[in-house]
Amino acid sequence: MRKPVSRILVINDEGVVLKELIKGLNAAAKSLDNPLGIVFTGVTTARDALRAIEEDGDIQSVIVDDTLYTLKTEGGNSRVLQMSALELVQRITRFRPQLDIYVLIAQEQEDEVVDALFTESVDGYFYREERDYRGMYRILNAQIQERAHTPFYDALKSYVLMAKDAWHTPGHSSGDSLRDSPWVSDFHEFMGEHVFDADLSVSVPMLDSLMDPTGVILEAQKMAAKAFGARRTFFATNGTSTGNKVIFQTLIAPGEKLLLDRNCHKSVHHGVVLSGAHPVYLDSSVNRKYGIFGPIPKKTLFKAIEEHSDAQALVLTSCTYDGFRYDLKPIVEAAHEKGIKVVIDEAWYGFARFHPAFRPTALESGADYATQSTHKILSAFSQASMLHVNDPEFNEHIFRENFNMHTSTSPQYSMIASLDVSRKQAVMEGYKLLSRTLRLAQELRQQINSTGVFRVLELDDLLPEEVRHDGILLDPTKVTVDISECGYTVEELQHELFERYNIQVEKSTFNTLSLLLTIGTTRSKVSRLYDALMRIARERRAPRRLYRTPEIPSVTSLKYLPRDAFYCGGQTLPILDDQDRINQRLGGRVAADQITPYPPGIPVLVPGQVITMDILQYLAGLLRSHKRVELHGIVYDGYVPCMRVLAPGDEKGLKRLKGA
């Protein structure tokens, strides 16, 4: 197993002196116990130290000294100002808030320079005149060895390696039941033996509770909310989804209303249907080239807040699923104003906090609630997420009630274990993997380019004409390909990626490709994709027409709650009648489900909705096309594709939107 390094950056001006204090650090760590393989780096000058900080992801810790000035060569021995000690301390924590700080100060000044300091992010402070070497060195290990800690998962190693005989669930008790099977020991040899030993009852209380952590539980979701800059973290074992219904439940009662874009996730539709909630459903721009869904535009936000300045919340997405990125402050600043809570699903963007490349996160420009799939971006296990809380006004007690009513009972160990781990490798060498993904995204797309027949989409071919002057962004690791030209329609080649080159992307609409980059993408990896890209360009195919999907028609009206109209029988009434023509008995019926084509996954109708012709023609051009497209919420009565829609004796039962 490789040994970490865990560099630490001494700065002072004065080289016989930084000499001497790397030598003595740089002693004490050999003739101590070093797990973490510190080793001490020094340099003279703010300047040398954070280009140090920007190029080593090894660096853990800096210490710095108070005093940062450089002898002028000409002129006598006076000296000149390089950079206070609190500019050079908030330099660094901007760029990398996760680094330990300490800094180097004379006895006497000590209230000075602690007063000066006092808000910033420094952890500690060591004497100049000292010179205790070890002392250092030890606090210094401690401290790094308290951010590696991993609470939960320790306790969950200690007790897989204690043996206990299982007298408790779960049934196949600790992979007993398997092991010696003859039908289905291969799924115990397949899995792994740690798999089933660490697939444990709540029954073990040492490894504390998930839906009312007082321990180990408790003291990872403290660590990981330093981690991503929240007050409060809450681990989720099922999803982002769950996390999206827990926090509406709880800021949402049934009637009030809630700000969202259409082109959001699922479950953000089906926390509307749980909550109660009246949805402001706002439109997304879209880029009709390639099919793809942008941010809404900033005058639709800002007049929607205004306009509905009573709702209790806006619920946005940021980074979407093809990388664009809001400029959120302005955004949250507005629904602030008027008492609006802001929700971002960051399920795409867990990542950012670690890399000032991807900063601010949605915490960072004041977000009220942010969740993110860790097990997406980050190392966790799937359906490992978490829940992060920056609410001044949080009620626990209601979060937790919601919380509990849909967390498992039994929830899964090593998903829990896996967020603990997750956390502990962003913060200790996020920085440099992000970092690594980043040159290989850029190498990507030189490589993709190159092909002369495939091309990666920069944030000028993918933004939507209403969204130009808006501030947004794109993830580079979200790298989006135009297939236009290579011959093959996107089915075939994506089915060409997968048999010919053991090649799987992420998803796809009818003329690009999306590739995701992660911190375990490798040079490797990259070189394969690019291998096979060039190989299939230089079939020199003559390009093919592209079967466009039909364009979404933008939301109606809402007659009824989501909720109201969801939990009516309702009846189920053909799309098509028997000469496949359009119903027209559907015309002004309203909705009892959520229907959603996939891709692009956004929802053409929500329950409550009001059906027009406009919507009937989507759905039928869609049921009649040659491309498979996955139509969720749609009921078949044999081969016959059909809907639910509200009878006229639910209707009677049902309170009016107001002005539907």
Ligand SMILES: Cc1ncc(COP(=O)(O)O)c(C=O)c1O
Contents of the next structure:
Amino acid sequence: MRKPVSRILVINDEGVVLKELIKGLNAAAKSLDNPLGIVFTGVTTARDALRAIEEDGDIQSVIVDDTLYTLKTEGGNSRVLQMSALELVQRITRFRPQLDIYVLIAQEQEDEVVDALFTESVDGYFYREERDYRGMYRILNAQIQERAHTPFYDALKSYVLMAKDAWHTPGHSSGDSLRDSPWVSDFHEFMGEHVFDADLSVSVPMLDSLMDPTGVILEAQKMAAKAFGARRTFFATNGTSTGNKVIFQTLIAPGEKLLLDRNCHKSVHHGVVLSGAHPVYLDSSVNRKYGIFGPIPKKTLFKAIEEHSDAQALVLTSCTYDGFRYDLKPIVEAAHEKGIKVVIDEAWYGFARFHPAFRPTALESGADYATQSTHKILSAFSQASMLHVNDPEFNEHIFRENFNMHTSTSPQYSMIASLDVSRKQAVMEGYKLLSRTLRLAQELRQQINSTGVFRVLELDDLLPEEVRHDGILLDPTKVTVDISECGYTVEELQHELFERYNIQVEKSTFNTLSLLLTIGTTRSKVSRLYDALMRIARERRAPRRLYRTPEIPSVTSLKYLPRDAFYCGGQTLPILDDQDRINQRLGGRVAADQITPYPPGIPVLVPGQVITMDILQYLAGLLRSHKRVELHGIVYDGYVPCMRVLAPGDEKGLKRLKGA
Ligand SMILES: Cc1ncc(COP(=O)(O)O)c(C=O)c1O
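Okay, that was the form predicted on its own. Show me the form predicted in complex with the ligand next.
The complete assembly is shown below, putting the previous chain first.
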């Protein structure tokens, strides 16, 4: 394994003193145990310090002299303050909150300085006069080691290395059932031995319990909370899909209102059914030219908050799959004024805390809850997510009951370890890796545009008209490419990229491709993609007409709570009759299931919603289309597509929603 480099930046305005400090500290680092590769470097001005912190991703800690002066040479030897320690500390923490910060003080000024910095994230103080370099080094080293510590992963590794005989689950018993099998040993070989010997049972006490953490899982969660800026963090091994459901079941009792983007992930809609929420759907903006759904207009949000001040929670996705970021602060403030909790689905944005280009995060904007698919954009295994809580009224007991309701009693320990390790990576090298990702995203944009055929869509191209003045930003790691000039349909292009160039993209609309850059994106992947697109562009195929997915009808009224409708037996009716015409019997009936065409993945019907002719025409259009669209929620009777609706008898027993 490559040894890390951990640079510690010392900021002192007196060149001679600085030199002596650096020399003494580096000598201590050399003579003492130094597993993290600590080296000291120095600058004399606050400006140089801020530049170094921006440019050098290997800086892990900073030692700031409490007063930084510049000698004013013209007109005498007076000294002017460059920047107070307080201001510098604030600027450093705003920029990279992960860094450890120490302040060098004079003994006689101790009280003054400590008082001024009391509420800032200063990790400790050293007396300038002491010159105890070995002592300072030991403290700085211990602090970095503490951040780099992975309590759960370390315990898992130690347990595996102890090689205990397993008299417990899982049945493969550390891989013993597979290793020598003439039939399945190749699986063992392919996956690697540690996949099996680290797949352990909840019977191992030293690995703690995900459902009642008191040991290494609790410790790892606490470290994640600190890293992500949350009061509490919980690890989830069933993805953000489960995280969203757990939070709604915690916040909302049956019949209580939830304000939500209709374009939310389907787990949010499932959460509505499970919690019994009364959903108030808010229509998101749409970019019709590219078939992309944007944020909900601020005006719509503020109006909904005003009109439904009895709502328990508001849930939004930020950033969205396409990279749209809300200007969350004013929205959160408006919701909080009415006592509405704010939940932000940050499934695609879990890295944001670790680079100022992506901040503020949802929690930094005041949100009460944020759910993040650590696996989607950091280094965790699939399904490994984090739920962050900042709700001052957090009801831990109810949350725990709901969490445990959704959590397997046999969680995958490798997944938990991957969350622990992802947190460590984000804290130790997130800034550096994200800086690289941003550079690659910029290069990729330039390269794609240089093909003259493909074009990266910028915020201005993507933003629907109705949200132009809403302070929306674009996450540059989500790259949407206009393919309409290349002469391929999007399906043909995806096929060509996959078969001829070994490239799998993230998603598409009828005239765009979406590419996702992560901390795992490398320059050679960028070059290969550029090469493929350039070759395709050079073919100069004549542009062809692209098939446009029909526009999804807007939300119609809800007659019953989704949960009530979903749990009715209902009846299934065909959508089209024998002559391929729309089944008129469906008009005015109430849906019992959620029907979601994919793409775009937005429900056209939710349980309890009244079915209109517009909706039926939209569904019939998709069913008749030659383009294959998945229609989740449609049930087939043989070859006949049907939908489940409430039977007349079902409706008799149900309570109608107010205004329905
Ligand atoms: C916005 C959003 N939220 C939640 C999820 C679910 O996340 P997970 O795959 O971690 O369950 C997804 C998945 O694509 C998503 O796009």
